[in-house]
Structures are given as structure tokens and as C-alpha cells.
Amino acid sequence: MKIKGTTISQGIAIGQAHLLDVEKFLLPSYEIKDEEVESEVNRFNAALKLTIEEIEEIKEKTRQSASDEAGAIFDVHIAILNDPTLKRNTVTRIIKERKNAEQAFTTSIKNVVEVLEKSSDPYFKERAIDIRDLARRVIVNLQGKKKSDSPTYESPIVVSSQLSPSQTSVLHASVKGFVTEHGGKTSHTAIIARSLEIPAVIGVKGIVEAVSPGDEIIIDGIDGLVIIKPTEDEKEEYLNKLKAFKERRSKLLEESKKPSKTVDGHHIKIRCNIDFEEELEKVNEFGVEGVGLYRSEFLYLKCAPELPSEEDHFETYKRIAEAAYPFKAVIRTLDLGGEKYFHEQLAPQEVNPVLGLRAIRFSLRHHQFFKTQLKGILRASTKKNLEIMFPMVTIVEELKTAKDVLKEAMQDLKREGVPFDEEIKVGIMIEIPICALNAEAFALDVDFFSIGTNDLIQYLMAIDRNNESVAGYYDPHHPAFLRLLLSIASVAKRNKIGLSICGEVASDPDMIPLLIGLGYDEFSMTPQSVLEVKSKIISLLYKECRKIALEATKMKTGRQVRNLLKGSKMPSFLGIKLGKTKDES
């Protein structure tokens, strides 16, 4: 029996199903007596302290076995547990409402979970899993009960409704892979699974009901399949597939040492998108040329519910600048939309922040903390390799106002005698159609463009790609989108400014020939995508990419473009076949 899901960590695993129940635990609810209040508060504080110690231990073990990036996830968890508002609200409920600690804590944390679950952004929806896991751990510690999730099979594959980051980290040493019914590509569980290089498939509907403990199971983390009770022929097929996967991985690692150039010598810069500065240690192994995008909102997430201080900004960006040197690192200013869980504290009146007061609009409305962030970036720019990027810019007036705030920040630092890069480069992320269509006007006032393809496609096609009802309309191969990319690239070239492209489009090996041909020679992507993309680049001819890209812009449908790529003999001289198109999958 085969069930389709979504790969979050590539690989092949064969083993026995270990069913993990992550949801069920008793939640007692009762009133306490006056004389019990003090002991109940002490019981809560002790459980919270124990939980923080457990997360600290998990964090250190994760950093030892995986990466600093994965371990940094638990810094956020610890910050949440240390949140004074969360502790104060819980203690208040115990004292004033005479609620037992389990009930008081659950009620307090419920508000955070609800804000996350109402988000339109899958990343922040998935953070609810993290919070629920923390709540479960605190409640288990309040009750003094410990449950071992350790598998008893020789080659266990964990099957669950969903997995928390802490469970993924704790279980990784003893399991072959993970299969869940829920979760997302941007979840912390996914980040940890990829860091640990454990095959994992999510979104496998009905898997918990379909398997029994001990059933033999195969995870195909290449095509996103789970095979339950495989036949001998299927097992042999996947043993061969596993061997081929390992050989391919070894080849990609070897190729990563080569210069990122097409066969005819056209240099393509590969940079990385990062959420945590600790990721740089990992990506530098792949020969990338700096950071194309640092999402500064994760710094805000770490500091929430407080706002980062100028010193917080400075220290973070300084570490990024040093780690990326001599290559550049682009810091994107806060892109705060409706998905950020502290939005209710900063802009509670906003009805629809996703299409309202977000990103640069939000920053310009909150002048002082915007300037605080800019001063932090400037202070960290003394190596002259930091660049500033403003997100979700719509009209020229927004850009001019943002640059005025930047000038104020520079003047403040000059008065304070603080050194900084006075010629720091400033760019915008083009992710709104009106900005893309008006690129010529923006080119006069910026040093570079970065194309945010995820949002640009969604706004261009008026669809939410996370909505299953309309996700099929999300088509990066559509000729109208390609023509828009060509137009932006032409503007950048005429005005002699920098140009890069990021988002899932830049991470898709099948899109690389088109993007190179349209005039893009700088790509920014997740660290996990670098090896495949680099392998694709070194197999291509630039002149053939140009020919095919221009032909694609003259077509009428995305299907026609995909068929063009499918039929192209462009990479055949190296014996490499283009990957599957969406029509073939």
C-alpha cells in the first residue's frame, strides 16, 4: 500500500512502524483552597524550571549531533518559557481565580496558540506545534509523570499525527525516519530532520490508522511516498534506490567544491537565505558566496514579547557580517505581517495585516523602532559587507521615506561618534506587481533589486498557494511571470544595479535554465537547496539558457513552457536529464 505525502527531508528508510501518540495526556481542572495557593505557585515554578532545564539539555545534544541552526530553535523555546507575561498570567490565575497550576498555565498559553493558528502564514501556523509541545512538557512535569517514547524495534520509523522539535531531536539517534499526518516544510521539526539528514515525509493522510506497531514500512523521501508492508520486489527496488541516493549525494558534495559556472564560463553567484546566524557555519561548506537574505523578523521572534534593542540588532548583524566576510550579507528589515504572534501587541487595531499594515508600511508607521533596527545594522557594517533591503515596497514614496529614516540613523551615529559604512548599499525586495511594473522609477534610488518570487507570484495570480482549493493556479512557469522577470532584469541592467532572485523559484533546479536565460546571475536560497542547484548550473550552457528563456516568454501557458523544458536537449551533452516537470509528477 502506497500513500502520497510531502518530503521535508530527503533519503530512503526501511524499518518497522513505531506509533507515537503525542496528543493524549490528562489535564486536571479543579479549584484550590486559600492555604494551597503558595504551594501551587511553587509547584508551577518548579515545573517550569525543570522544563527549561530539559530544553537546555535537548538544545546542547542537538547542537552536538546536528547543527547550531537546529539547536538555536530551542533558544526560542526557552525564551517563550521565560516570558514574564506568560508566567505572570499563570500565577495571577492561580492566586485570583484559585485555579490549579495545570489549568492556569493551559489557559495562559492558549492565547498564544490561537494567534499562531489563525495566521495566514504556514510558518507561524506550524509554530503552534512548538508551543503545544512546551505546554505538554510543563504539564507532564507538574504531574511528575514521565513517558518514554523510545522505540523498541531494531530499525524503527516513527509514525505520528505530528512531531514536535523536541521529540524529533530526542528520538533521532534511534530511528531511521519520520512519517506524520500533519506539519509543514517550514516547521522546526522539518529543519531539524534535514539538519540530522533523517528521511521524513509529512502530510501522509490516514497513516496512523493505516499501520499497526511493527509493520514494515518504507519512507521514500525523494518522491514523497510511504509504502506500508512492501513486497520483496519493492524492498529490493528501494534498496537499489537508497544506494543510488547515497552515490548521488556523494557526487553533489564533490561538485559543490567546483566554481559555480556554466559550461561556457558564465559565473552564477549562489547565496543563502538564513533565519539564524548559526546557519552560516553549515552553508559555508557548500561554497556559497554570502547571505542573500537574512530574515530579521526571527530576531524579533526571539526577543518577543519585548522588542529587540539596538544592542540586540548590532550583536546579531555583527555576527552575520563576520561569518559571511569577505562576501556580502543582505539584512532585510522587519517584514511583520499578520502572521507574527506578537502583532496583536504592536498593532491590535489592524484587521487584515497581510494586505494592510505590514513590512515597510509597518516600519514607517513605527518610526522609532525602525530607526533602532537601522542603527543596529549600520553599527555592524564596519566590514563594509552588509547591505540593507526594504521588504514589500509598493510606491516610490515609501522608499524615499525609508531612506530618510536611514539618513536620520546615520546622523545619530555621527553625533555619537560611532563608525559605520557611510556608503552602505540599499535595495528593495520586489514582490508586489505594481512595484515590478514601476521598476524603472525605483532603479534611480536603489543599489539593487531582489525578487521575492513567492509573494510576487501569489499577488500576480491572486491566489494563496497554501489554499488547496486554488494552489493549482500557482505556476512559476507561466509566460506572464517570466516576461515580468525579464522586464525587471532589463531595468536592472540598463541602470547598472545589482539583481538577485530568491524564493522557491530560485531553489528549483528545473527553473534555473529559465532564470539564467532571463538575465539572473545571483540566486539566494535555503541551504538545503544549494547542492542540487549548483549541480544544475555547472551542467548548463549560458547561450542555450538564453535561447530557451526568450522562447518561453513568447508562449501562452505554463504547460507549454514545461513541455519546452522537457523537450530541450540543452543538457544532453553531459548526459544529464532535466528533472521531472509538474506535468510528469
The other form holds:
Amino acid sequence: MKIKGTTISQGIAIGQAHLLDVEKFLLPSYEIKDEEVESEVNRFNAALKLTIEEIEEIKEKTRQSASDEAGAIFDVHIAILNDPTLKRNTVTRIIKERKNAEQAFTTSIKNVVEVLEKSSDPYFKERAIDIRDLARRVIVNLQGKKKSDSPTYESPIVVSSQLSPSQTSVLHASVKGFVTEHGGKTSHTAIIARSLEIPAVIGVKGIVEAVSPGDEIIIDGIDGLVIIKPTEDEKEEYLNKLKAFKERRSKLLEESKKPSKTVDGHHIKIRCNIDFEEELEKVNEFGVEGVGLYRSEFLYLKCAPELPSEEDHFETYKRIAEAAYPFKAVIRTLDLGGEKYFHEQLAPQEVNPVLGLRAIRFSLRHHQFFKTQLKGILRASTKKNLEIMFPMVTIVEELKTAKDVLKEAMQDLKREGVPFDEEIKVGIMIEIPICALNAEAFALDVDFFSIGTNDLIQYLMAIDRNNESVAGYYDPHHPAFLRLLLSIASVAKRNKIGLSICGEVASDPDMIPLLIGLGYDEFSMTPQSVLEVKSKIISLLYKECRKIALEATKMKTGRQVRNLLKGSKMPSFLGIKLGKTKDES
Ligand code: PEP
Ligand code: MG
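And the form predicted in complex with ligand PEP, for comparison with the form predicted alone?
Expanding to the full complex; the earlier chain stays at the top.
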């Protein structure tokens, strides 16, 4: 039996199902006597302290086995457990309502979970999973029993309705892969799985019902599939696929030493999208030419619940500039939705945050903190290889205001006698349709455009990029989208400004011929994708790409474009299939 899901971390794993139940734990409920109040409060405080110690331990292990940034996710959990309101509410319930500690604590934390679950922002919905896991830990410690999560099989594959970050990192040493029914690509669990390079597929509906403990299963983290109780033939097929996957990685590693040029000598720059500083190591590998996108929101996550100080900004960007040198690194200013829970004090609740006070809109409302970030970037720019990029720009006025704040930041630094790159390049992400259609109006005021295709497609097609039920509409081959890319490229060329793509389409080897043909020669992508993309680039003929891309822009549907690509001489490699819409699969 095969069930389809979404790959969040590539690879193939074959093993036995280890079912984890994150939801169920015994929750005793009783009234305490007056004389028991003090000992009940003490019992609660001891369990909380023990839980914090456990999370500290997990954090340390994660730091060592994954990265500082992956470990830092647990700082947020520790901050939640240390939250004075949560403690006060629990203790008040014990004292005033005579509730036992388990009940008092569960009620208090339920309020936090409910607020997050009601949020229309998938990011917050996913954080509710983290908090439920914290609650489970506190309850287990209150009851004085240790629940063993450790799998006992030889090659365990964890199957769960959902998986918390702490479980992912505690389990990772002993498991071969993860499968869950829920979760999103932006979840901390997904981030940790990718960091740890463990094959993982999420959104596998019905998997918990469909498997029994010990069942043999295969995770196909290439095509996003889970195979339950595979037949001998299927097992053999996947052992071969795994062998081919490994062989292909070694071949790609060898190939990556070649320069990034098409067969007819067209140089294509590959840069990295960096979320975690730990990924910076990859910036000097495989002929990568710097950082095309540093998503600075991960610095905010790391510092949460505090906002990063100017010093935090400076130190981080300095490390990025040094890692990328002599190539450039593009620092994108904050792109947070309007209601990240640790920024409640700054942003109001929004019904539809994807269309709300996101990114540059948010920064322009919070002038002072925007300026702090800009000062941090400027201070780190003395090697002259940093560039500033504003996300989600909609109208020209926003760009002008953002540049005014940048000027102010520069004046402040001059007054303070602090050196910085006075010629620092400034660009925008093109990811909102009106900005894409009006690119000419922005071109005079910027040094570069970088196309955020994830959001551009989301807003063009009116599909929430985190909503599984409309994911079938996502179609980067759609000719109307290709025409838009072509027109942005011609605006950039005419105005002689920089041009790159940093959205996920740049990580897709099958999109590369089209993108090159449309006039793009700089791509920024997750480090994991570099080898496949480079291998594609060195197999292409520029003039073929141009011909096929121009032909594609004249078509009417994404399917026609895919058929065009299939019929062309463009090579298509193992494991990398052309994207298909639902009706084609
Ligand atoms: C994009 O929208 O394509 C992009 C690169 O930005 P993010 O994915 O961070 O929104
Ligand atoms: Mg974006």
C-alpha cells in the first residue's frame, strides 16, 4: 500500500514502523485538600524545573548533532516554560481552585494552545504542536514516570500523527526516518529533519491507522511516498533506488568541481539561500558564489522572545559577510508575518496575515526596529560584499520610505563615527504581482531585483502556499507566470540592474532550462539543491534554452509547457520529475 505525502527531507529509508503517540497521556483530575496546597505547588515547581533541565539537555544534544540554530529552537520552549504568567496561572488554580497540579497546568497551557490553533497563520498552528509536547513532558514529570520514546527496532521509522521538535531531535540518533500525518514545511520539526539530513515525509493522511507497530515501511523522500508492507519486488525496487540515489550523489559531487557554465559557455551563478548560520559552511562548496538570500527572520527566531539588538544583527551579518567573501551576501530585512507569538507586543492579531502587515509593511510601521536592523547590516558591510534586500515591496512609495530609513541609519553611523560601505547595493524582492507588473517603476531606484517565486505564485494564483488542499494549483510552468518572468527580466536588462531568482523554482532542475531561456543567469537556492541544479546547468545549451522558453511563453497551459519540455532534448534525471498538476498525476 502506498500513501502520498510531501517530502521535507530527501532520501530513502527502509525499516520498521515505530508508532509514537504524542497526544495521549494519563491526566489525573482531583481536588486537593487545604493542607496539601503547599506540597502541590512544590510538586508543580519541581516538575517544571525538571522539564526545563530536560529541554536544556535536548538543546545541547541538538546543538552538537545538528546546529546551533536548530538547538536555539529549544530556547523558545524554555522561555515558554519560564513564562511568569503560565506559572502564576497554574499556581493560582492550585491555591484558589484546589485543583491538582496536572489539571491546573493543563488548563493554563490549553489557553495558549487555543490561541495558537485558532490562528489562520500555519506558522502559529504548528507552534501549538510544540507547546502540546511541552505540556506532555511536564505532566509525565509530575507523575514521576519517564515515558520511553526510544524505538526498539533495528531500523526504526517513526510514524506519528505529528512530531514535535524535541521528539525529532531526541529520536534522531536512533531512527532512519520520520513520517507524520500533519505538519508543514515551515515547522521546526521540518527544519530540524533537514538539518539532520534524515529522510522525512509529512502530510501522509491515514498513516497512523494504516500501520501497526513493527510493520515494514519504506519512506521515499524523493517522490514523497510511504510504502506500507512492501512486497519483495517493491523492496528490491527501493533498494535499487537507494543505491542509485547514493551513486548519483557521488557522481554529482564529482561533477560539481566543473565551472557552472552551459555547454556553450554561458556562465550561470549559483548562490545559497541561508536560513541557519550553520548552513554557511556550504557556501564555499560546489563552486557556489555567495549568499543570494539570508532570511533574517531566523535571527529573530533565535533571539526570541527578545528582539535582536543592533549588536546581534551586526555580529550575525558580519559572520555571513566573512563566510561569503569574496562573493556577496544579500541580507533580506525582516519578513515575518504579522503575528509571531513572541512579537505580540509589536503586531496586532490579523485575520489573514498572508495578506496583512508582512515584511517591509511591518518594518515600515516599526521604524525604530527597522533602523536597528539596517544599522546592523551597514556596520557589517565594511568588506563591501553585503547587499540589502527589501521583501514584499508592493508600491514605489514603500521603497522610497525604506530608503529614507536607510539614509537615516547611515547618518546615525556617520555621527557615531562608525565605518560602513557607503555604496552598499540595495534591491527588492519581486514577489507581489503589482510590483512585478510595475517593475519598470522600481528599476530606476534599485541595484537589483530578486524574484521571490514562492510568494509571487501564491499571490498570482491566489493559493495559500501552506495550504495542502490548494497545493495542486501550484504551477511554475504556467505560461502566464513565464511571461511575467520574461517581462521582469527584460526590464532588468534594459535598466542594467542585477537580476536573480531566490524562490524555490530556482532549486528545481526542470525549471532551470526555462529560467535560463527567459534571461536569468543568477539563482539562489537551498544548499541541498545545488548539486542537482549545477548538474543540470552543465548539460544545457543556452540557445536551446532560449528557443524552448520563448516557445513556452506562447502556450496556454502549464501542461502544454510540460509536454514541450518532455518532447525536447533537455535531459531529465533520475528521481527528478517534472511537476504535475493533480489532473495529470
Ligand atoms: C519567495 O517568496 O519566493 C522567497 C524566496 O521568500 P520566502 O520563501 O522567504 O517568502
Ligand atoms: Mg517571499
